[in-house]
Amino acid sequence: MTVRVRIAPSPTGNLHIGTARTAVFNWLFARHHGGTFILRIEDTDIERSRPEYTENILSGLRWLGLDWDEGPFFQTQRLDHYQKAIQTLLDNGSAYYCYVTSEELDEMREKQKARNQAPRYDNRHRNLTPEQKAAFEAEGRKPVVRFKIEDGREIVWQDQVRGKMVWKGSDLGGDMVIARTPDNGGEGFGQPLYNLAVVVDDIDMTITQVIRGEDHIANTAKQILLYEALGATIPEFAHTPLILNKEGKKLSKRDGVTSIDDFKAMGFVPEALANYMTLLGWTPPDSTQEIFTLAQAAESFSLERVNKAGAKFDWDKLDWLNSQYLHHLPASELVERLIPYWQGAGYQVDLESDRPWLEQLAALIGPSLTRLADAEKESRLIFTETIEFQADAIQQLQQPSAKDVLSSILAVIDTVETLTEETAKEQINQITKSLGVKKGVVMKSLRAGLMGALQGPDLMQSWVLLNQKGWDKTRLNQALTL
């Protein structure tokens, strides 16, 4: 058997993180079966489908690394194929037409809420006498398509990753709408809906295992009535853990950040979030380790290694992991994902002339980094002719010996032609011992000239691009004045 899998979101807002992780999941699958991953855009809730939500999962699958082996396809694009299945389940007296109004279902609902019951349809038109039908289409009526489900049938399903499912039918809600009431008073049925969509179109497309969040159980338990309805073979299903967050709930925007943008803005490298991905419900069988690209955790994944358990999300080990992948990055590469947050900041940059500065600047601060998005406070020093002197920095420049040392130092940069970080310190070292100071004195009054503070990156780096940019002079000369 060829393994066929999908992912299938909704163009109903950005790319979540949690149909993100089920995209990687069956990425993983996927590859690790040389099957075919499928993309599919479920977009028949017309009024909440966007175009730009459309590009925003698309953009944001190919900036995680998952690529597709076929679509997008859209539902919108197939409605003859569930008109098609409707009528199929019309035919065979699986599913009928149901003419309840909105306000009658309202009354239903009321006096089961009044008898502590869960609420249900209670299945009154699945019965009707063509009399009975004639009459309510004679009032303006306009039908929906219920989809029959026996109160006594026991479904049962193998899960991938939960074992052996049992639901009873009574537990479903009552029969279910399979199609809308027609749009504009039209003739027919409707726009279909997801339970009846979803089963026609992984029939078209031959899944084989349907790899999805575990809050779709009780749908798995209807779409299994709509395979045997329409006499097709059921795929494998597999139900993978919830995202939760730190109190054990469902990860939901109340929490700050649920789309892949967001990630993506707050600095997050695709590769670190891509792997934290594969972590939150799977475990490696090599369970210490925890860097890994989504090629390397396809070679060994497995569906039997999913968790039942929900999956905390955890900022600290996102975090530990993306400064991980950022720490590894050579600075020509880094540069480059750095260069949209600097310029965010407003900072100039040169792309063509500054190229070679400011992949100095990247191999400065790149062992500080925890997210690309630190750059702008990490950078912030290096980036301007002039600073703010902090309280720090003012006292170390008020001792007796600093004046002479900045004053020393700006005597050396007139002389010294191409200044490196051998160079600098060469120099430092010349003027502790003709100044007779601690050399501790002569650093932390550099510093807190160029700096502005006695805390920061590495000095002899920082003197380096700022001299590049001749703003060393500027700064001394600057600090002098206080």
Second form
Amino acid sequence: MTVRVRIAPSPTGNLHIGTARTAVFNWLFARHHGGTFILRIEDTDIERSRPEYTENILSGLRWLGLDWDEGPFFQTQRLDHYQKAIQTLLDNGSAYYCYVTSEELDEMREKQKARNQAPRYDNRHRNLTPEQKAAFEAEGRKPVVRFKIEDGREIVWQDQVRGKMVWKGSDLGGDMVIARTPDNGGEGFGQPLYNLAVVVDDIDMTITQVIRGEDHIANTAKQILLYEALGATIPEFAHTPLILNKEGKKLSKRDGVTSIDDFKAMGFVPEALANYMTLLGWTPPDSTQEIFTLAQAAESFSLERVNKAGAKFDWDKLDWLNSQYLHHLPASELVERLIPYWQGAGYQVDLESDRPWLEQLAALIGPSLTRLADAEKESRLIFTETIEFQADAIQQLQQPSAKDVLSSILAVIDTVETLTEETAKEQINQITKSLGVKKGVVMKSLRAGLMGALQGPDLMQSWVLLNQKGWDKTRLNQALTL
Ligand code: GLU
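Form predicted on its own done, so how does the form predicted in complex with glutamic acid (GLU) look?
Full assembly next; the chain just shown is listed first.
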């Protein structure tokens, strides 16, 4: 049987790291087996779903390199399928209309709480007589549809990650609602709920493996009962571990970042983030191998090597991976990725005329980047014509020979046609000789005068870049007036 898996995000927020990681595992599984990866947007929660979230999810998946083979399918366009299934369940006696009001439900829960019982629906409308139904209807009550869950049932499945799973029907909260009350003025039943819609979709799309987060385990137990009642083949299930923060709690908004956009804004490249996500809960057969593309990971991916224990999110490791990717990018590509960050920092970037200059700048700062966003700090001293001099630079410029050094360098700038790293070095050597000072003094003075700081990127390369803009002259003259 050919593998068919899916990712089924709800568009109630931006693409979440947990959803993205589940997408990665599904994608790897599909690609490993030459199967099909399907994208389904679960937008039945009309109040909370937004088209901009759908957009964000689609573009986030694309950005990570997770291409899908079918879809996106939208649940709101498949309502007739759910209605048919709900009708089937009503007809075959596995579902029924329930007229309990929310006040009655509240009262039920209060009583359960007082008795220290877990909240559950007590199945009180399971066997209403036609007269009782008619009476409720006459009162103007609108029913939901509930699916019967027998307390005595034991639901068993062989989880592809967690092994044999056993759930008791009595732990599932009583008969579950599968359709809301009909819309205003409507008859019959209203919008389908999550568990029903998922099962109908997974049946229609002939999903072979449902790979999703372990927060869905209880849903799986309920869904297996729905498959049975609909007479459908039950797929395999694999529940992937949650992503945890340092404290071992589920990674959440409180940890600062959760959406893929946040990671993008912080300057992680998609290759590194996707690579890191494969390691969030999966161990490659060669566990010493940590850097790979999604396609490479797909070659050896299997659910057996997905861990049961929660996956700790390790920022240091993600940073390390990101720096590895950044340091190996050719400058011509790195520059493309840095431009948005330079623009975001408000630096003047002329994409047409500055392109070669920006590429050299990318080559200059590349080795010191951990995240793309570091480019703001790492290139701050390069991007302006004039600068502010820091105290230690001013102090350096007050050393006896500093001003002579700067004057000599200014003279060089006027004579040299094109300054390269080579010619710059030669000129420094000559100035050192003719002034009879130590080379360290020349370099330190040049750095102070050119950058206004004693720390910064490679000095010769920085000088070459500033020289191309004519800013070296401006800055050195500025330094001479201090
Ligand atoms: N819409 C569900 C979610 O976003 C999908 C669950 C599933 O994969 O069945 O969590």
